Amino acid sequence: MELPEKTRFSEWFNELIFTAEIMDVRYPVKGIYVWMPFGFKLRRKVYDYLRSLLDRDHEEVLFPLLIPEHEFMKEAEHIRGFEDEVYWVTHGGLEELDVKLALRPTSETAIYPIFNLWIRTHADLPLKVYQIVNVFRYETKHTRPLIRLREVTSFKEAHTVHATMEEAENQVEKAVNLYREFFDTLGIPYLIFQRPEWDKFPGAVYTLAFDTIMPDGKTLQIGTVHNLGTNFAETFDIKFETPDGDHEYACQTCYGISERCIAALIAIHGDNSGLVLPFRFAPIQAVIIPVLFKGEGRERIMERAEEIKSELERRGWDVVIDDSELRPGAKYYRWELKGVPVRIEIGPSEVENNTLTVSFRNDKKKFEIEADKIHELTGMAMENDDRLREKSRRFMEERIRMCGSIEEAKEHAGKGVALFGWCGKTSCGEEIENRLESTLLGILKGGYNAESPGECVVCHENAPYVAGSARTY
């Protein structure tokens, strides 16, 4: 089955997720999907890398899925932010529970009562933990695999506790830099915005969000970092004894990433033929296709294919040999669809000349190398990833425009991100959203260099901020 053109992004994405065997969308509950083996291996590689970044100075934990109602309801602003999205467990078997249990929409109210028990003195700080878990949100909008779900299966949430607000601010900066490294390596370009007050994480002092621009011009939030101040510490009585013997509330941060990062990876790099995956994260990094003819030489070709596979695996590659009965064209199509970065063809001439015919997925140009120089392929594959990153960066920058008027901003907000001056007042922010018919992403904090034009796009008063607006997922 041929994919729709990528210009029909929604159809292209939904078809690709299924035909490339990332997820099976046929599970009989709306907004809940099944990871298939190929997709799960992609997920594992991406999240193993994320774990390696966090493991530098965080410890991994695992907290329960169920949150007692009395704990969940403690933080009033937090529950107001999630009350329409919570799944409640009300029965155990046939018996009604004495205490309703929430399926976590996020884990602050599950984790922080335990932080209250763990933290006693300044010696217990800083505390930095993370978990990768499933969360449940009763999503009423149009659901979409990897993007808008009712069960988010791969939610990474980190939670940190500090003695001072200054230390919490430093941790926010570290978290932002960690996310920069993560998305830069994936080749996913991003803008960083400080969300407006009405769109920050419920209970946070402020929220920083990473947004990327999808092929249809809408933005996708792919990561968030929240400074919680002492808001949750006061609710859950998370105090520590200072060196002077006083007791103070701790300052906290939290930051999350979901499988939306994989949605962005697929959407931004993919093309009309299917997935295009960075070499580092591809579930299969190379496919070897024996070019077999009737008669002599078949055995030697297969022997050479096995030799090359073993050599690449020794170098840490994930490799398959496609010796199926499919015609060569069908094999090429199959592995292009799955985004395998490197294709190696071995036929009679390659065996005779001790060469390999190689092509890379993102340019599809064949070239020949000597088999003895197979070690050079790793460097070539990494250089290919650099080109992929640069291509995605250019794609994003072409869809960002600094706008001098509300009319210009409205015209561009449906095609990408419109940037403009903003005074920071809520009234102007609300008018921006109403007149642009798009979301005010907030104050630009990184990912793109832009200076304020000097005046607010609404009231024309002094504008110290560059803000952005876009249609969003």
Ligand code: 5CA
Given for the second form:
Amino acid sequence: MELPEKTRFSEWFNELIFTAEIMDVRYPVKGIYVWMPFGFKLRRKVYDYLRSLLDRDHEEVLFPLLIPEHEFMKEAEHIRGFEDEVYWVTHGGLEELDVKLALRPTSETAIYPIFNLWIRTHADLPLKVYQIVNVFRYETKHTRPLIRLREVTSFKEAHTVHATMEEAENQVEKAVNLYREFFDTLGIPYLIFQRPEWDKFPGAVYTLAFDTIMPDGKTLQIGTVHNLGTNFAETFDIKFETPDGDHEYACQTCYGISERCIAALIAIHGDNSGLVLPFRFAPIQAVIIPVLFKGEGRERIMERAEEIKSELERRGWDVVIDDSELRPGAKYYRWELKGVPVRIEIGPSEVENNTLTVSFRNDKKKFEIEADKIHELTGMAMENDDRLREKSRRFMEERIRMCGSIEEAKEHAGKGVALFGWCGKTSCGEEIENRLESTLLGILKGGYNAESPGECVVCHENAPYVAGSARTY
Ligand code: 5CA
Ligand code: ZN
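Here we have the form predicted alone; I need the corresponding form predicted together with the ligand.
Okay, now the whole complex, with that chain kicking things off.
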């Protein structure tokens, strides 16, 4: 089956994740999909990396999926934010439950009643935990695999507790840096915005969000970091005893990433031939294609292919040999679709000359190396990833524009991110959203250098901030 051109992004994306065997999209519940073995390997490599970053100074935990109604209903703003998105378990078998149970849409109300029990004194702080779980959200906007799910299968949520607001603020900065490192390594470029009041996480003091620009110019929120202040601590009575013997409410943060990071990885690097994956995260990092002519030296070539495979595996690579009956063209097509970064061909002349014919997925140029120099391939694959990163960063920057007027901003917000001066007033923010027919992403905090033009694009009064707007997923 032909893959649609990437310029038809939605069709390209849907077709690709299915034909490349990332997700099976035929599960008979709306907004719920199946990870296939190849997709799961990709997920595992990405999440192993995310885990390794968190494991530096967080501990992993696992809280229950079900949240009793009375806990869920404690924090007023949190409820208002989520009430129309919650799935409820109301029955056990034929009996109606005394206490309805929510399927977690996120885990504050599952975790914080227990934090209340765990935290006694300042010596218990800071507390930093995370879990990687599924969460359920009854999304009413158009659902899409990996992007807008009703069962988010790969929700990494971190929750931290601190003695002071200053420490919580430091933690927000650390979390932002952790996410920067994560997305930089994936080669996913981003802008960081402080969301406007009306779009922050329900119950948070403020929310910082990472947005990437998808190939069609719409932005995707790929991660968020929230400063919760003492809002939840007051609700769940999370107090600690200070060295002076006083009892104070703790300050909290939380930050989350979902499989949208994999959606972005696929969307940003992929091309008309299929997936393009950074070497580090590719489920299959090299495919060896034996070039066999009738009878001629078949055994010798297969032996050589096995040797090269073991050699690369010793270096930690994931390698397959494609000795199927397919024609070479069909083999190339198949492994390009799957984004295998390195292809190695071995035929009679390679065996005779002790060479390898190599090509990289993203530039497709073939070249020869001496088989003894096989150790150089890892370095070359890494350099290739650097080029991939630079390319995606250029792509994003081409889609960001500083705009001097509402008209210019409106024109650009359909193609990428329009930046402009904003005074910070809600009334101007709302007017921007209405007139641009796009979302106000908030105040630019990182990922791109831009100076405020000095005046608000709406009221022309003093604008201390650069704000951004775009169509969003
Ligand atoms: N408790 C906080 C921090 S863990 C929280 O739930 N934040 S959140 O609502 O912003 O979600 C964290 C991230 O999950 C979002 O930034 C977004 O990238 C992703 N996400 C949210 N809803 C969905 C969804 N329906 N499908 C896929 N990803 C989602
Ligand atoms: Zn204004």
